[in-house]
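In structure tokens, the next block holds one chain alone, the form predicted on its own.
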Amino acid sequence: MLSVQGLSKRFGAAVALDGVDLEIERGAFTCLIGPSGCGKTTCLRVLAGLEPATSGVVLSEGRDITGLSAAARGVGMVFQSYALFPNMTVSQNIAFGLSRKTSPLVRQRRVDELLQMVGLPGFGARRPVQLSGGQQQRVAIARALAPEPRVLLLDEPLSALDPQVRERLRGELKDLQRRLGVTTVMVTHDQAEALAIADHIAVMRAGRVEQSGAPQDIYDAPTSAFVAGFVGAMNLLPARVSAAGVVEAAGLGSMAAATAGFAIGEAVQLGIRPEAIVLAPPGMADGVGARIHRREFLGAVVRLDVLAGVGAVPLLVDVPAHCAPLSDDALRLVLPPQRLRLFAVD
């Protein structure tokens, strides 16, 4: 649907975005992700014709529309401030990016499909400020998809709401993407939140997509210790390739791991995420000593706080909370060679 090669942009000596691509596919739902600077607002904007490129295209089912304004390109922009008209009604706000050459009962009927798509029936005659922040958000994305754009952008949409509120509408958001279809291109700060609803994430650095692929691609397979550590939880240890098959990490001794693509005594960053260490059985000499520094509690999971080896290396171990140690008792831990990535030093 939407194609985006060695996209830039500059604020005089700034760059924002350093030769961006990204392949956003027809009727899916895209998660920009990234820590704050480091482009996908900015990467956004640029989709939505509302900030020029420096360099590079933006192609459009195949059509280069770099050039066009942002009321010729057919996308719809939710902003994080939601940007409502608190001098209209929402029935009016939902009206505004209508043609002024519809009929006002064609217009009305669309306003009034929209609201009930939304799940706000009845409030068309309220103004914003009558409104939550989550029926206010529900208003902005109904006023977006009113003229039928191909392509819907949402800018931190849930950002200014509750956790509970959030979490909800979020669902609802997919939900509603999903009935109708529409390519929607969101950016978003919480790392959760975008692996629960994308189809496909691209995580940002720099002005850079260091990856981009499925949730669960991203999650299980990152391709660099940033995006091991930004998305979720991720313990990166310093370590060397001592033989095939074979690493020596700081503190904790020689572990095998799947070297392939690294020399022999070439320094690596070994990871693994919390909840795939494995807490050994009482008695079992196999795995690296370990004891309990701090423990929290996260609901149905309980994360420690360990100091491992000899070098009490610090580790995050995620149990489920009915399998948690009742005391700070010494641990071993196992840590399964097939769940260990190995990353380039940064």
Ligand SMILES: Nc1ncnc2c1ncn2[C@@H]1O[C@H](COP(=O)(O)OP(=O)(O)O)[C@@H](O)[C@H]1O
Given for the second form:
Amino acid sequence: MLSVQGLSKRFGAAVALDGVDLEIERGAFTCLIGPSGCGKTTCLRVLAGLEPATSGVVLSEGRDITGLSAAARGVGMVFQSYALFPNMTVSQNIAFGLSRKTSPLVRQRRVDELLQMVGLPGFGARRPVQLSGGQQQRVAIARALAPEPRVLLLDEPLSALDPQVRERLRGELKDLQRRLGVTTVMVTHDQAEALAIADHIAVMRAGRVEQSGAPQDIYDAPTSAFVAGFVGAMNLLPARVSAAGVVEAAGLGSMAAATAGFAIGEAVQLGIRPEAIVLAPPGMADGVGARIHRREFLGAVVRLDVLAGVGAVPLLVDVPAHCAPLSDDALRLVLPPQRLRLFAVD
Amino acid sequence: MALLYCACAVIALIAPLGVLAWRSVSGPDGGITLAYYGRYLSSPSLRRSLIDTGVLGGLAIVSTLPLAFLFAYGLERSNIRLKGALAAIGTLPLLAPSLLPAMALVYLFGRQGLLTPWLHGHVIYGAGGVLLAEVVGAFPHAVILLRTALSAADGRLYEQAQMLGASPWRIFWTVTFPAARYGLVSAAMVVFTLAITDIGAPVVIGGDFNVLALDVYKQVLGQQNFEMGAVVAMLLLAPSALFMGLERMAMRRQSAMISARSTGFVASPSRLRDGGLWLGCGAIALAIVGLLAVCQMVALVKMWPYDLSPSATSYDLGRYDGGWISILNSVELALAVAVVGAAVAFAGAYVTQRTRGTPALRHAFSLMALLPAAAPGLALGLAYALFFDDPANPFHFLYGGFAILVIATVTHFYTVAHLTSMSALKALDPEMEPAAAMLGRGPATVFWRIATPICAPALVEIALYLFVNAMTTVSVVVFLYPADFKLASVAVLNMDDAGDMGPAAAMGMLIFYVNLAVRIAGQWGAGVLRRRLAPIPQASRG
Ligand SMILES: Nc1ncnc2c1ncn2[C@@H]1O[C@H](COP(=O)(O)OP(=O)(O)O)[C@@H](O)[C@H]1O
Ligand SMILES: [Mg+2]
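Right, the form predicted on its own is done; let's see the coordinates for the form predicted in complex with the named molecule.
What follows is the whole complex; the chain from before opens it.
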């Protein structure tokens, strides 16, 4: 329903957005992720109408809304700092955006309804300073939803919270969004958060959308080394295509991999997720030799930091805690060909 | 909006000062000439006052800073008793016209002073008297700046120094003093500027001792020589501008020294240190109260110092030109200055800091808003007289009216009002305006419904500052007030000049009491507003 085409934004000489294309589906929860400074906030502000675009268009249901003001777009926004009005009560904050033409009674009813919806009934008379961070965030959401926007934009709404609260609230946020069915775009720099709650993810890098799609697709089939490294953990090794279906990884030797799309002799990056690497059963001669350099107990899994092959190439290997090797003796690793991915060198 | 503010700044500040500069170099034939400067510098008596003014400023720094540092140190870095009372007394001179301390000194050590016999044939008139009076007047300003510098102590540095076994004396010179150095520089600049631009003390107690400010006053009011007046005003303006520029730089360094991770400083108990500081601060406070008490006594006795029986004749102010009406006039002016000034400065700061259009104009205005601090009141007053007196000026109609007094006074004290507004607004989340815009409300709504209520306590403080200064100032208004609108501070000067000691003291103290009452009421009001912004008490939590 919301579509962005070729959006660019320059601040003087600095390029914040460099041709962003984005499709935001109706009723979906979309996450914009990317490293700090890649233009996520700017993109959201241009969508909101707070910042004029240098070039490009924003379409809503096919209608060009690039020139419309923030208020005219039917878009609500939750800011990183929440930007609650400290001199007003929670009720006054939520009622701030309601039309002045509606009667006080109707307004009060709407405020109560919103407080109920975000799980803060009876908090209307408090001031923002009297609320916890999570409660403030919910007030900010209620305030943004008050004028019944068609799209809700959230800029790192969870980043100011403690890690435990953050995990609980992201679940609540997702529930609320699903219940209301409001189209939502959330910015975050935390890829795990995005994977957990988004229906659709757009990964940004240096003012562009590098890849977008469902969380599972992004995780399983990243199209670039950048996305692969940013979303989840990924071992990235320098390698060369030595023949069709065969790559030569520096320090590890030759192995089978899908090389379609790469020329023979081309330098590539070879990627494999830590959990995709398999420990060969003892006594087998398969795979590459390795020794454990360090191990990290993460609860359900143990992350092994190993040095593999003749070149002592550092690799991360995740194994379920109950099958972790007991000693740091030499072991053999299998890199399943179907789990190997090749990326162009950038 | 930014354009409107820039236009006002040009009319109220830049153009008048430009005319002042122009008049100081324009010859009778319309060409540019430095003849007036030449004439000034070749006159030995005038050249003498140029040198004396510099010496006065320097001596004022050397005498004020140690006292102010002691006082500020006692308030910020010790456990002495009655800190609140001492701090309040330390600021009392701000509430009285700068003439008052000088008058008190005359009552004590002048030709007919109560304590003059102690001086063994000397009298206080002259350089020494002016210096003493300037020290009293500048003292509160220096204390305020030094307290800010000393209160920004980083407790961690002291703990570190103590763990390394440094002696208290060593800690003072290696930690305390360097941390306060920018505060000292900025206090020195302010003291110098105040001392050289003041007109009250030299008139009252100067005797034959001449300073630049007095020259401007005499050239303009005595000899109606506006060109020479303009020359002297320019000579006065140059060092003030320079020193206030240095002061701003020192201030900026000072605020950069407080790191976000500084921890508070808690003074360790020390009887010797606290005893000494208590004596010093107590003596200073006593001197200030004593000077004010002397003025009040002079106003209440029959014939100081010969007949000390009580009498109310001094309060028969109706007999004098201006009289009681001038107090009402001053209050009227001060109220107008406080309300107009606070509103204009706050709105101006909002436009410069929080709106997004016309960046060049907003930047220009924020620079112009710093200029008034650099222009001495006399120079500004004279500039106004020259600029608005010209019948060809479209704003000539303002001349000789109430409005021009308000405009001149607001302009003269604008910088502090502007900077206070700016720092109050800086505490506001920068995303307030975008958040409101998303809800269909523009910056005007944010200004009225959010920024103004939140900054209300600061607004009250700005209004207080403007009121008190408008009540006491002589220099800005002395060339501008109309004959039918006498002002109390000027009346004090004129009565004292005419030798009417009792009434002058009575009037001076009246100004002081009005200011005191307004300040107490204002601070109470600011406190109430601040509490209103505090969290609403909750009967039941959860
Ligand atoms: N108002 C602005 N003026 C100048 N540069 C800006 C402004 N806002 C953002 N930028 C620049 O644009 C780039 C993207 O910023 P932003 O969108 O805030 O990144 P993110 O939210 O992904 O961390 C950054 O390099 C930032 O410095
Ligand atoms: Mg951001």
